[in-house]
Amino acid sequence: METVPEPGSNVPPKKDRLQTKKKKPRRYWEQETTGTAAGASPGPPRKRKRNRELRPQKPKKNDTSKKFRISKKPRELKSPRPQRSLSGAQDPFAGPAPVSVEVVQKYCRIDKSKELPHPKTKTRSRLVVAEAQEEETSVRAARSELLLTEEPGFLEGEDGEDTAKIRQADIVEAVDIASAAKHFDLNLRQFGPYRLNYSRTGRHLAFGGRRGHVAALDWVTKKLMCEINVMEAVRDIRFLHSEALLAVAQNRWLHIYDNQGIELHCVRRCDRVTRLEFLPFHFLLATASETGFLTYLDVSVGKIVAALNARAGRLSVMTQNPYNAVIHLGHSNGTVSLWSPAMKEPLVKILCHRGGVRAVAVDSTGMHMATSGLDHQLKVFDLRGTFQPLSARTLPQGAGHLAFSQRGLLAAGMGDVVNIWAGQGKASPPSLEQPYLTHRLSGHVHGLQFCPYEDVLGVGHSGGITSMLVPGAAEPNFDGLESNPYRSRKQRQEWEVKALLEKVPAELICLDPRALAEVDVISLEQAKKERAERLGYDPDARAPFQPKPKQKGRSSTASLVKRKRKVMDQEHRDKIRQSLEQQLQKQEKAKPTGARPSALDRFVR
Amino acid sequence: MKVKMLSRNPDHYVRETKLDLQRVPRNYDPTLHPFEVPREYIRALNATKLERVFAKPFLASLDGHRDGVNCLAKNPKSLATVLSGACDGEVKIWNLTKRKCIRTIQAHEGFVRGICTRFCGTSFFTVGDDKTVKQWKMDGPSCGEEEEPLHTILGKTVYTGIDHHWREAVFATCGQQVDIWDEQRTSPICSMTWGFDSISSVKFNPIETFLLGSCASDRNIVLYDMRQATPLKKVILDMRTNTICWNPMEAFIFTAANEDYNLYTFDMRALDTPVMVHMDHVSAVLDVDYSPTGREFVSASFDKSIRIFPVDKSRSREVYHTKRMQHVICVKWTADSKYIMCGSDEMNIRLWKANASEKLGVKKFLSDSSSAFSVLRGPTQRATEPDSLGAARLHLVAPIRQYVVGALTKRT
């Protein structure tokens, strides 16, 4: 780049802002500033220096037009100005609303603990962007769950009372009418212990029975949608995405039915299954069989995804994580294995029990599981970390089946008995000293399920239904874009399509589902050592030693020699330590382990 | 005992009648929006997917030169107006929306080097290969009168390239040297030249209006003061550059269109090294024209195509390119940023979309809000999320129908 001459003006140096400032006159009204009240909050935030140090680094080019750029003093932290009017008054909040730290955490979402291995500055400074960027989104969120509506139900005991024992009448009594309406009991006897299900805006119920007794009713008017016999025995039934389909485990097939009582596919792929789970986001129901094939469907189009062989015999204790779309199946060496459609082996096996296991159950955080066996045990899992027990628990009898609501509560059925068990708040392991509330069936129970963003337990036992009233079970306040209660048919229309389009392949169920939101460290590896082979060097590596030039007499040729030579001894040791230890490490891994020690061992290479 | 039991009052959450809005309080927590970031992943390939099946961005051809089309002009007062000049002295002026041409001139014997119009939109200029510069007025002769220019100046050399100054009646002609005339004068008022080369093209710069570029055969890019009547700066570059453009929202970037397939972005104050290297083109790179929102530009090369860049990346968004289109002469960019014009060596202008799956025209309230294609690229139905994904990442635009039931029905 070549300049032409200046004309020889030089720029004079622009004068200090700070110095040449004026004083303002004091006005009378204007006081001795003492500081802030005490309890008052630190003034507006000091936005500008946040900035300035949250700004990414821009490497700097142009060092030699150093000469014209005026260099700025460090800015004085300006003193917060205390909010003062006419009247003296001050604000006593001065200040944005505070926010409370755990609700900030809340909306949090990028794992600050992961740290990449070598990320260049462009990443680094995308990523610096990011996590500002989050800290204010999630500040901004937290204060928005000031236009929340609803509050979530309570129940509490008077002093001593035993919130156990208080009946399911006597809430009904001291309830509102409209929640007082929403516990039932349908009596039916006649066609066998029922199975039941919700969809997922909790408005419709679906249920069926074992005698082939198939019925789909919104339980809140208690408007029937239809009610058929399917004249074979029914094992589980699922709701599909909404209420306009249900699949029903029959005895030979699945079949799916419309909401009208009209059949409309017998999938004959899935034959004897035993339990159903519909994973939403995916549109997959995945089917456990008594052959030992768990089976995943796409709903959407009709075909089978995966069809995978859990070599542990008959299944009949599965349940979904919500939180990741994985299957969790018991197994009857007290084991519990994780599936994803996309590996023929499960993701992870944890040993929960000493005898089988009888139920599973995942809270909708994803964070807790709640296993129980024929040991009689009720343990509850952390499955974001250790996989190891949180708390265990003894049960006069074993549970049959278990549930979690949507604020972590969790319901066991043990015979015709249903406890359920609260935590501290959303996120908190339910704590299993004492019960928050028990009930007594007419029948032994044979499914459960907590309602969707209603406080009811829906019970199927074998003598019919029942909506049992739970207070502080379900989340209050929905949301209108992802399911809502209230929608009408062109809202469900419009959900339906937007929701097959957003469809998550099934090849993208992993036990993180934030995987994909991560930097590609392995590609960006891969890439790398292709670029060597291609160039034929590495142009990353080290360069090899220099040694650094010393002063009198000790930088002549041989001692630069001597030095050079003790390095590359030095790296030539390591790296004969390091294939020495991974030679070890093989042979050890070669041997032949659980064979028992003979004499002869001395004789073998 | 004290129990309370969540209840709600449907009044709150239903409509009340058929003429209002749905109600759809939002709930912002994570647990309630599970696989979020696979789902937002599906979403930008399947509008990145749809985008493509909606790519459809040629619209017109005009046709009616008898020779290559050498250089367009686009007329500063009116969007459907652009002038074209063709190697054989023809200077013809279209209408865009009539896709008809609606004046033919023979303005020159030889090539029409250059075209430029001026800022009021009344006349435009031409220099040609007959060594003279002619100035037209823009609306066509009344009837009876003869197609005249209405001021011709004639030159010693051949001038290869015009351009008009933004604001002032000044224009500049580059052949042997740089010549700046005042436009009711016969000689210029000044003239500067650097080295020993002749000069290619020339542009004014549209923010600070008294600084031209050009670009001379000796690979060099040269920067003029017209206040001083100097030369200020000059980089030299390995191949030469074909033409310049500067950006009209940045005052100190411009875009060079060089010889050897690529585009180099620089900034004024510090030539030594480009800002942006932009590589996708196969052969010399002829044209270059900025979007006037600044943040695109499109390129015009011997290889028969024309790629749209973004001022920030090195690699083109886009690409145009016909059986029927051969090598691209000359290229513009509409006023309005929708649409780009190029006239390439087969005697056609093209008229192309700027973005390619764009529906133009009027629209319809409710079909451009709910149709899948646009709820695709729209709704913010996640809650706010830094955005980590390297994936194509669309303009996200809040839907029209949403309000948040809160502040009215809040109890106390």
The other form holds:
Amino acid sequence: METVPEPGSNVPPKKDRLQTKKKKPRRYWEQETTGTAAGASPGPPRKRKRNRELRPQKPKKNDTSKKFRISKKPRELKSPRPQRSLSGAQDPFAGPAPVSVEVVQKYCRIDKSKELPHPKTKTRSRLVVAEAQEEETSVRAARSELLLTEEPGFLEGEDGEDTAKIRQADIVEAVDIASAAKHFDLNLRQFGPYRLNYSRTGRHLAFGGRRGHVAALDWVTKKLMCEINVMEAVRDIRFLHSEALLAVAQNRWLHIYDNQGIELHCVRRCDRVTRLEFLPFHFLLATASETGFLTYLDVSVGKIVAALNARAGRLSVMTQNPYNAVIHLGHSNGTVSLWSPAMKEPLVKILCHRGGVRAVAVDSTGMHMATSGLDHQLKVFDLRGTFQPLSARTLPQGAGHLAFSQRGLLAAGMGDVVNIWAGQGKASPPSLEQPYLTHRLSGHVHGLQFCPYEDVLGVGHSGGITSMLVPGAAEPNFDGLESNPYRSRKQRQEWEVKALLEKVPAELICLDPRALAEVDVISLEQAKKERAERLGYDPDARAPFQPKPKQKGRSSTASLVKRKRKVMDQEHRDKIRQSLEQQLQKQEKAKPTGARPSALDRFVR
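The form predicted on its own is what I need now, so please give it after the form predicted together with its partner chain.
No partner chains or extra molecules come along with it, only the chain itself.
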């Protein structure tokens, strides 16, 4: 009779865990600390392991007093250990690269000098988080400035040579072949005079003649996109948000064309238009007409946002401020008015000239405005709240057209001559004492514009189109996500979708765009006052002091009254201290400066 074997009788005995564990192979970068036996394969040093099962474990102490012990000494932060690579070498430049404070300040957009009076705890914490994020963004932008490899150009003459005497032919001979190809002349006398406009990327050029000639081309490769004749006078021409759409102000109405020359829209509510301006971040097309109306057309939905009557007669001088999207209009009485679609009246009126205003231009920073009038005066105004002239110059012939470049150069067209003045930098006003460049054309000037991201000035005149080389006029580096001249069709379509999603409402156009992020303290206080009057009491008022109840007979009526009186006395002392400080400040302001002290001053109240 077979018997069942006992469990575990034929099972082999288990080996010790320490013996069955595999050895960890030694890597080539690990240094050998202990000598290896002869003939044995080198490996990592063995670590002595203790058998915790055999050792008697000590009982844990249940003393909980140590957990709540507070150290009186401040906790010192340990310096981070330098990280080593696999080879064991230490990084000589550990941590992030240092950034200059001046460069970080250039990209900072938060003004820390303005503080919110008496903010709540939650509001204060949000402001601290926003400031920290803004500071981190500024540091990243300053650190990525190393990737901007291009530098702005400049033009320098020889010892004592005037740069205004340098001709375009001399500049073309001195530059490389690619830059020399950017200088050209289009002889189109039979359809002139011409108005021109560059796209935001600076790659495409559109121009229209007074006799109906309209054309658009890639001026870098000289590839023609479209060319038509509208059989009607063309007064102005503008690219819309991309080079695929074109707005043309014809004799009667406003027409929209695509890049193939096909007419898409005819806006009959905008009639007898003289000047056009497109606001790219708001998708607004601003038109000035002979009837004296300033009209804003939203091209994303095809709706007229506002139609404002300037009440100043015919409007033929108009430009935009690229910093805050405010429209500047020049009038025949010598004034320049600033307009926003949210207001039916002008934001500011500036008296600039004794005669009519002929041309207006605003630089890219929004700080300076240049105007020219019938009194042959060329003036530069400060737009940072003072609206006062910074410099003025009398020209032998009044400037009929003005244009600012991206780096602050000012171009003025006077008859058939174009003068260019330069300043000390991008944010500084141009110096009107000595011209930077001078060029004579084959016809009278009718349009000026600097090409974005290229040292090129496009001039439309009665003889055609001229492309001038102006060293140091444009920004050398462009933002590939915003204005990429080398983008494909798919990239342009994706950019249009993102731009439409980020469109700024027309109601937010104002003189100071940074004021939109601030708190209107006056309106807030007025709202609180109206709320208190409506409810009959102030819900935000400080509640009267109520002492907390205590035990063991310390909450008697006498002790409660004593504590209330103590708090009231403290508040009374604080009020008296504040009033005394205010009186001292008033006395210090009332004292005449430089007066000798007198013994009778102690009797003065």
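Think of the rigid core as the biggest set of C-alphas that the two forms share within 1.5 Å after superposition. Positions refer to the first chain, counted from 1. Model, not experiment: these values are computed from the prediction.
- In a rigid-core overlay of the protein, residue 438 has its C-alpha displaced by under 2 Å between the two forms.
- Fitting the two forms on the rigid core leaves the C-alpha of residue 224 displaced by under 2 angstroms between the two forms.
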